[in-house]
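A lone chain, given as C-alpha cells: the form predicted alone.
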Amino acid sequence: MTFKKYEGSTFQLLSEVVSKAMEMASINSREIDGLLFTIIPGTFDGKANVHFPSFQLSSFLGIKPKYIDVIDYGGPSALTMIYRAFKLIEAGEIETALCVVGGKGSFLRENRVTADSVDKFYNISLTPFDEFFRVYEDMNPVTDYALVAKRHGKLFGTTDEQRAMIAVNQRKNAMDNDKAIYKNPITVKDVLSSRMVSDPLRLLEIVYPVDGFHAFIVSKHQRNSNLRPIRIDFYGEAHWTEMPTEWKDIVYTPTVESSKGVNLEKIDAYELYDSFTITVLLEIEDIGLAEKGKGGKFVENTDTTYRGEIPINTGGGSLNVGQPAFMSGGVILEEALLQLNDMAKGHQVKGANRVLVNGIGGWNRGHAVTMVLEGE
C-alpha cells in the first residue's frame, strides 16, 4: 500500500498494511512468532532514529514474536527477510513470520534530502570515512548513479536513448497496473526532454520516493488461503564493503557475485531493482542476460514488456509505482508473488512459474541479493 503522501501516522499506515496481509494469509496476530524488518534513518517516520524499534513495532501490532531480526542493508533487505524466514520455518524455529519494509519517505523528499544524503540533515554518519568522502554537496544515490551512467557510456558507447528505452517499456507495463501512480504512455523523446537532474540522468529515469509499507507473511500453514505455495529455488547475496574508489570498476555491482550460479533457463519474468534506468541496465549485464557493456544493445533490441520475449519489471517497477521509504525491494518482491499467483491483473505474464528477483542497495550500492522464486 503506497501513497505520495500519507496524512496519518507511520504506525497507522503500518497497521493497515499488516492487517491486509494477515487477512490475505488467513492468519491472526497471535500466530505470528517471527518478526523481520528494516529501518533506514529518517525514512520510517521522519526522525533520525527509532528507539528500540523491535519493541515499538511488536507493541503496536500486538504480536509477541520469539524471534526478531533486523536486516539493515536497504533495498535488498526484503528479499533476505523472506529467505531467513523460510530457513527458520524449515529448521522448526518458528511457524509464521511477518516481514516488514517501508515507512514515510515523503518527509525527506519534501526537504530535498535522500536516504544517502541524510547526514546533511541529521547528525549521523554514513561511512567510516565521512571526513574524506563527504566534503562536497551531493544528492546520493542520484549523483552516484549518474557517475556510473556516464562511465558506462564512455566505456561502452551506451546512449541516453538506450537507457530511455528501459523507462518507456516499464511505463508500458505500468499502464494497466492498479498500483501504479504513473500510467500515461511515454516515448524516448519524452524521457530525453524531461528535466535533467544529474547529468546524464533525467527526471523520467529516476524513482519517486513515496509513503508506504510492504508486509509479507511466510508460514508453514496454508490455512484457508488460496495463495499458491512458493519455494525458493535459488538464493545468493553479496556485500562489497570497500569504498567505490577501491572497486575494479564502478560499472559492476555485487550482483555479479550474488547471482553467480543462477540458472536463467525457464525464467518467466525478471523483477530487477529499478531505482534508476542505469540500475536496471547494470543488473541485466551482471546477472548474465547480456555481456558487460552490451546492456544498451540488449534493451534496444529486446521486448521487455510483460508480453515480450524477456519480461522485465512487469508491473512497471518502482519507477512507476513509487519507492516506499527509499527502498524498492518490497515493490519487486510483491510483483514477483503476484505473477506467481496469477494475480497481476492487466500485466500478467502468461503461465509465470519461475521469477528472478534481484535487489541492490545500501551505501553506494554495496549490497545485492538474487533470488529465484518458483511455484510448487
Second form
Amino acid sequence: MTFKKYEGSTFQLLSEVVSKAMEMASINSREIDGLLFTIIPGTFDGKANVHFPSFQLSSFLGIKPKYIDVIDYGGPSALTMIYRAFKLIEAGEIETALCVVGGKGSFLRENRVTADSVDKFYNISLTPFDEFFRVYEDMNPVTDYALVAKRHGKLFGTTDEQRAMIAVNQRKNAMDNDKAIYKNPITVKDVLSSRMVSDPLRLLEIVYPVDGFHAFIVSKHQRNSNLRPIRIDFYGEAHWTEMPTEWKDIVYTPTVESSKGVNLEKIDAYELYDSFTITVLLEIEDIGLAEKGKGGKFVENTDTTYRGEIPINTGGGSLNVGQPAFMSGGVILEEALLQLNDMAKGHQVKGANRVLVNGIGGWNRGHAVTMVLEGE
Amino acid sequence: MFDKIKEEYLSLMEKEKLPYTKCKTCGYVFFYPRDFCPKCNSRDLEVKISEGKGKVFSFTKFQGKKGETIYGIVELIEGFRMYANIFGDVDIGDEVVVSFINDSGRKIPVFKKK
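Can you swap the form predicted alone for the form predicted together with the partner chain?
Okay, now the whole complex, with that chain kicking things off.
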C-alpha cells in the first residue's frame, strides 16, 4: 500500500498493510515464526532511527518470531528477505515468515533530503570516508545516477530520447494499474521538456518518494488462500563495496554479477528496479537483454509494455507507483507476484509463469539481487 | 593505522596538497583512505602526493545552493579517481587541475578547468 502522504503514524500504516497481507495469505499473527525486515533512517515518523527495531516491530505486530533478520541494503533487501524465508522454511527452521519493507518517505521528502543525503539532516555516517566524500555539494542519489547517465551517453552514444522511451513505456503500463499515482499518458517530448534536475536526468525520469509498506508472507502452509504456490528458480546477490570511483567503470552495476548464469529464455516479464530511467537501462544491459552500450537501441526497438514482446515493469514500476521510503524493491516484487497470480488487473501479461525481478540499491547502488520466480 | 592515514590526508590538504594511497605490494593506487589495499589486502601502504592533474571522468550540473553547481568524478594522472565539485564549463575527457577552497574551517580539494 502506498500513499503520497499518509496522515497517520508509521506504525498505523504498517499495521494496515500487515493485516491485509495476513488476510490474503489466510495466516494469523500467532502463526508467524519468522520476521525479516529492512529499515532506513528517517522513515519512521521522521525519527532518525528506531532503536532495537526487531523488538519494536514484533511487539507492535504481536508476533513472537523464533527467527529475526534485518536486511539493510535498501532497494534489493525485499528480494533477499523472500529468498531467505524460503531457505529457512526449506531447512525446517520456521514455517511462516513475514517480510516487511517500507516506511514513510514524506518527512524526508518535505525536508528536501533523501536516504542518500540523510547525513545532512541527522548526525549519521554514510560512508567510512565522509570527511573526504561528503564535503562536496551534490544531490545524491540523483547526481550520482546523472554521472552514470552522462558517461553512458558519452561512451555509447545513448541519447536522452532513448532514456525517455523507458519512462514513456512504463507510463503506458501504469495507465492500466490502479496502484499507480501517475497515469496520464506521456510522450518522449513531455519527458524531455520536464524540468532538468541533474543533467542529463529530468523530472519524469526520477522516482517520487512516497509513504508505504509492502508485507510479504512466505509460508509452507496454503491454508485457505487462493494464492498460487511459487518457487524461486534463480537467485543471485552481489555486493560491490568499494566506492564506485574504484569500479572498473560506473556504467556497470553489481547486477552483472548477481545475474550471472540466469536463463532468460521463457521469462514472461521483467520487473527491473527503476529509481531512474538510467537504472532500468543499466539492468537491461547487465542482465544480458542487450550488450553493454546497446541498451539505448534495445529500448528504442523493443515493445516493453505489458502487451509487448519483452514486458518490462508491467505495472509502470516505481516511477509511476511511487517509491515507498526510498526503496523500490517492494513495488517490483509485488508486481511480479501479482503477475504470477493472474491478479495484475488491467495490465496482466497473459499466462505469466516466470518473472525476473532485479533489485539495485543500498548506498551508491553497491548491492544487487537477481531473482526468477516461477509458478508451480 | 586508519586514523593515522586519515590525519595525514587532512594535514596534507591543509597544505593544499592532494593525497592518495599507493600499495607497496601490488602498486594499486586509490583515494579513499583505508589501511589495507582493496586489491591485494596488503597493509604495506604509503600516502603520496598527487600532481593534482587529471581528466573529467563524468560530471553533472544541477541547481545548488549558490546556483549552477557541477559534481563529478575526476581521474588523476596517477590513476586514481575521486568525487569532487568542478568549476568551469567542462565535458568528459577535459583536463582539470586541483585547487583548494575553504569550507567549514577546512581546505577541500576541488577541480578547475585547465
